[in-house]
Every structure is written in structure tokens, then in C-alpha cells.
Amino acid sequence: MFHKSHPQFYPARQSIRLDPKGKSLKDEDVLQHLPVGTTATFYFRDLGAQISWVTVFLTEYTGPLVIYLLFYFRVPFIYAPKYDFTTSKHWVVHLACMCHSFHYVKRLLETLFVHRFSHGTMPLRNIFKNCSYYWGFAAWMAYYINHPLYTPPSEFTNIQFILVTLEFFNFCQIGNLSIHIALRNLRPPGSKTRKIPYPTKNPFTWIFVLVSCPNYTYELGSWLGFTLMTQCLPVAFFTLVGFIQMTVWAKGKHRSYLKEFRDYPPLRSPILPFVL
């Protein structure tokens, strides 16, 4: 009804509230069930131009994938001209490129075929902030890892250590995917249903016994493995910043679970078992 009289404010831009400072009403709220009398005053707020979450994720994740490869192949104008299209002599550099590329290809495929979003859109202005974060860090990491003068610290160049970090990275990547699939199966297509996630027959989901958001736990583990593999300071900083941000998200989701479900398992922590 509001959209018909004000076509410029399509539904995704609308925030309808009972109180100017209150929370937005949900799409599924019914007027008869709201705490109002025979008359009610509704307050409208324009949320601004919106963009779909699928578009946001595809943009966020395509950037780091392409940017890293530009540095890996040493295209002109990045390093000195004599290094154009040369390759590194360190095999860990090639392994790091494969891991980084795999990570973002996985994210793109999850966006297209796994994730089910409770909210269809987000403010358009946020995509610039998000892309700056992912694209900027990707360029910073790639510049140093693929630099012609990059040399892994000698005490960490042994094959056994690198293979351990690779196995840990792959383990966490599979775990992250397993959690995303488990969360997807909790929500029927086209719905916003929320349920308590529990471990399934997949061993990678058993961490749900101790953690509310194990997808973030596995994500942290992946980047920790990548940090140890490359021994690169920008990667370590990206891992730290990501850990801080994911902790904020995990705590928020953990509080929502506790508030919404009275029978929520009390043993769970937001992101790290028994710690955080």
C-alpha cells in the first residue's frame, strides 16, 4: 500500500515502526497481533538504496580472487619491469596461491548454491566498505607473498611443516563448508525460519556441541593455517582483524540464540570452546 503511493520507496527500502526509536516491524507481522489499539501510528524510515546479498558476496569475493592472481602472475606495473610475468622459485608461494584461490572460489560457489539469506538486501553504501576491506587486504597480502624478494624464514621452510599447515587449512575449509551446509538445511527455501543448529552425522559438525558459530571457528582456523604457511605479517594482521570481527558477529548470534530459544544448550561458547 505504501509502495503504491510512494513507488520510489520499494519494500526493501522501507522500515516501518511503532516507535520512532524502536525496531522495524518484520514482514510477517500481522496488524491484529501488534500491541496497538483501534488506532495506531506507524513511523516510516527510508533505509536507502539496497543491493542483494548475493550481489554483495559475489562482488566481495571475486575481487580478492582476481587481485591476488594479478600479483601472482606479476603483471606489469606492480613490480620492477624485469620481473614482469616471472614466477617465484619458492614452492610455498605457489601453494599459497592455490589455497587463496580455492578459498574464494569456495566462497563464490557457496554464495550461489549453499547460502540462504534471512534478509534479501543490504544498504548499497555498505558494499564499498566491505569491498575495501576484502580487496585491500588481498592486495596487501598478495604484494608481499608474491614479491620477487619474498623468502620464507629458513626455519619454517621444511616440507613437513608446510604440509601440516596445508592439511590444517584444508581441514578447516571442509569444516567451514560442512557448517554452511548444515545451517542451510535448517532453513527451508524461501523462509526465514530459525532453529537451533545441532551436530549431524557429519563429524565436522560435532563442534556444535561446544560452539554456537563454528563456521567462524573454522574460518579462523583456515586463516591461521595460511598465516603459518606464508609467515607473512600482512596475512597475520588480516587474520587478527578477521578474528575480532567474527567474534563480534558470533557474540551477537549467540545472544540471539539465548534470547530466542529457552532450551538453547548452555555449554556452548560463541566462537572458541570454553574461552570466547
The other form holds:
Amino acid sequence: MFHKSHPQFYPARQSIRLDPKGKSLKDEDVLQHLPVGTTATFYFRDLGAQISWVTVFLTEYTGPLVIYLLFYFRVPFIYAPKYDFTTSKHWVVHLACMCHSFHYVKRLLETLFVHRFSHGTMPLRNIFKNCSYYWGFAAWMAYYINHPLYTPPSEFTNIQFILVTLEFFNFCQIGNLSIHIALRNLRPPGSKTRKIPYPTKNPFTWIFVLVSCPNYTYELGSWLGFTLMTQCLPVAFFTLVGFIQMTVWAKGKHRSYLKEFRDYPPLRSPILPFVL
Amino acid sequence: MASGEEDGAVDEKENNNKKKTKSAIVTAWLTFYNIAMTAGWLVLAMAMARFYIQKGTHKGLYRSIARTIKFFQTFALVEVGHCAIGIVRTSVIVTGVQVCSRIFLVWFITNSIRQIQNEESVILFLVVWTLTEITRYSYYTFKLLHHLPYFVKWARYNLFIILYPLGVIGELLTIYAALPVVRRTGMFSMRLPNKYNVSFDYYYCLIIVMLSYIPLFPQLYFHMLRQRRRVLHGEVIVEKDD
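Could I have the structure of this protein in the form predicted together with its partner chain, to go alongside the form predicted on its own above?
Then the entire complex follows, led off by the chain already shown.
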């Protein structure tokens, strides 16, 4: 309705409140149920240009997928010309490429088929921030892993070690997917209800007993596995920065759960069992 | 009942007293800190002037004051702490950027790269820093003592208009002079192959540092100009709220 009189403020950009300093009303709020009398005064705030979550996720995840492959295939102008279109002689480099690519393909598919978003959109400037982060780090990591002078894990960290890191990585990827599916199943299609997640028949979800946001726990595990597999300092950095950000998100989510649900299980920690 | 009320009143009074003693300690520390820093930079100024008068040249001047400037400039890190715990009402980021850029220049450029210690640009930024810091710390000192002479306020909010750009020129010229030495010696750099699978080129890092002055300097400069308008002319600046 407001959109008709002010066409540049499409609904996703509108923030309507009853009180200028209060919280925004939700999309689902019905006029009859609001605490107003016969006339109501609403305050409008422009949230700025918006972009859908799905668009942002698809863009920010496709970048690393493509960028890593450019470095893996040693496309010209990255390394010295004599290395153009050559392949690494270390099998761990091929393994790393498969893991990295699998990870981002998984994320893209989850965005399309698994996730159910509470808010349809986010501010437009986020796409630049997020893409810089993901694409930048992907390029930085891929440059060193696929470099002709890459040093694989040394002799004493032998094949067993690399295979263990691979198994750990895969374990955490499946774990992460299980949590995403479990969270999706909490919410019927098209709704925005919030419920406490509980362990299901899938053993990968049993971690819900100890952790509020195990998707982040598994994500951290995956990247730790990848770091140990590649023994590359930029990867370690990426893991660390991601861990810090996910901890911030996990703590926020944990706090919202505690505020919203009286009977929230007390044993749970935000991201690391008993520790964080 | 009656005694209960009295206890309550005594508790509140005790709380108030605790707050007063806490802020008295804070004020005492800040006053001491600012007096000490003013004195430190005054000593630096006098040492520089004396060296130049006695020797007639700026060559060797940096070496003569190297330890003093490293001490006082590094100690300024404490100011970031002040902002972080809230006893000084300035943004942690603004203070952090300013102190870090100073520390970077002192420790990672002039201290580490001897060949540029006798450059004129070094003297330029040393003089600028000394004048700026003496004005700034004496301003804070007088303000804490509630006796601020107008000329100190005037100096603090006017001298920067020339000193700030001059200082930036001195710093940039110094880094520029250091580039060939860094390239030749490969200092602070790490090349492939190595077991961490990472590389770092200090030369390109310095180039990026120089380029970063382009977005950062105007922001800090206009921040100071806005402060100046507010303090000297009582103008109310309406900030856009997001």
C-alpha cells in the first residue's frame, strides 16, 4: 500500500514501526492485532537498497569455486609462463581442489534446496563486503596451494596423515549438511516459525545435545581438516577469521534461543562443547 | 526497619564515594600521563635543537634521539587502552590508526632501515610530530586541570592544518626513500618455497602502505576539521545516522 504511493520504496526496503525508536513490525503482523486505537500512526524508515539472500549466497559461493579452479589449472598471467596449464605433481593438491570445489558446490546446492531464510533480503552493500571476503580469501589460498613451488606436508606426515585429514573433512561436511537439513525440517515450507532444534535419528545431529549451532562447529572442523591437509598459512588464517565470525554469530543465536525459549536445554554451548 | 533504611542510604553513599574515588584516580592518572608525555616531547624538541645548533647538520640527529623517540612514541599505545576502557571519549579506531601509523614508521622504517636515517624527510616529520605532540599533550593537561589558556586551544585546533599535511609528506618521502633499500636487501620478506606455503614481500607491502594514505589521510584530516569547527566556533555538526 505504502509502495503504491511511494514507488521507490518497495516492500523489502520498508521498515514500519509504531514508535520511532522501537523495533520494526514483522511482515506477519496483522493490523487488527496491533496495540493501536481507531487511528494509527506508523513511522517509516528506509532500509536502503536491498538484495535477496539467495542472490548474495549464490554469487559469493560461485566466486571461490571458479577462482580456485583458475589457479588449479594454472591459467596464464598468474604464475610464470612456463607453468601455464600445467598440473601439480603433488597428489594432495588434486585432493585439495576436489575438497574445496565439493565444499562450494555443496553450499550452492544448499542455498537452492535446503536453506529456509527468515528475512528475504539484506542491504545491498553486503554483497560487496561478502564477495570481497570470500573471493579474496579463495584467491589468496588457491594461489599458494596450486603454486609450482608448493611444499606438501613433509615425509613424516605421510599418506596416512593426509587421508585422516580427508576423512575428517568429509565427516564434517556430512555433519554440516545433516544440521542444515535438520534445521530446515524444523520449519514447514513458507513459514518463518522458530523452534528449538533437537537431536534426530541421524547420529551427526546428536551434537545438538552439547551445542546450539553445530553447523558452525562442523564448518570449523572442515576447515581445520583442510588446513592440516594443505599445511598452508593463508588457509589457517581463513579458518581463524571464519571461526571468529562464526563464534560471534553462534553466541548471538544462542542468546536469542535463551531469550525466546524458557525451556532451552541448559547443557548447550554456542559453538564448542563446554568451552565457547 | 529504620536501621535498614539507614544501611541503604549508607550503601548508596559508599557507592557514590567509590565512584568519586575511581574518577579521581582516573583523572590523576590521565593528568600524570599527559604531563609526562608533554615533558617527554619537550625533551625531544630540546635535544633536536641542541644537536642542530652544536653540529650544524641534521646528519646523525636521528641516531642521537632514537631511543627517546622509540620510548615515547611506543608508550602512546596506552592511549588506545584509554579509549577502549572508556576513560577517554574518543573512537578506538581513530586513535588506533594514528598510533599504529606512528609506531610503524618508527619501528619498521626508521629503526630498521639505517640507510634512510639521515634523510631530510625524517627531520621533517620529526619536527612536525614534536610540535604536534607538545601542543596536543599540553592541551589535554590543561584541560584536565581546568585551566586552559586560549592560545593552547588555538594552537591545538589550528596548527594541525599545516602540520598534518607536512607530516604526511615527510612520512611518505621517507617510505619512498626506503623502497630501494628494501628491494635490494629483501628484508622482512619471505619467499617460496617454504613449509608454510606463504610468501610476503615487504617492498609491495610498503607500496600498499603508501597508497593507503590516500583514503585514510583525508578522513583523519576532515575529522580534525570538524572537531575544530565544533570546538572553536560552537557549530553543531549533524552526523548522518545509519
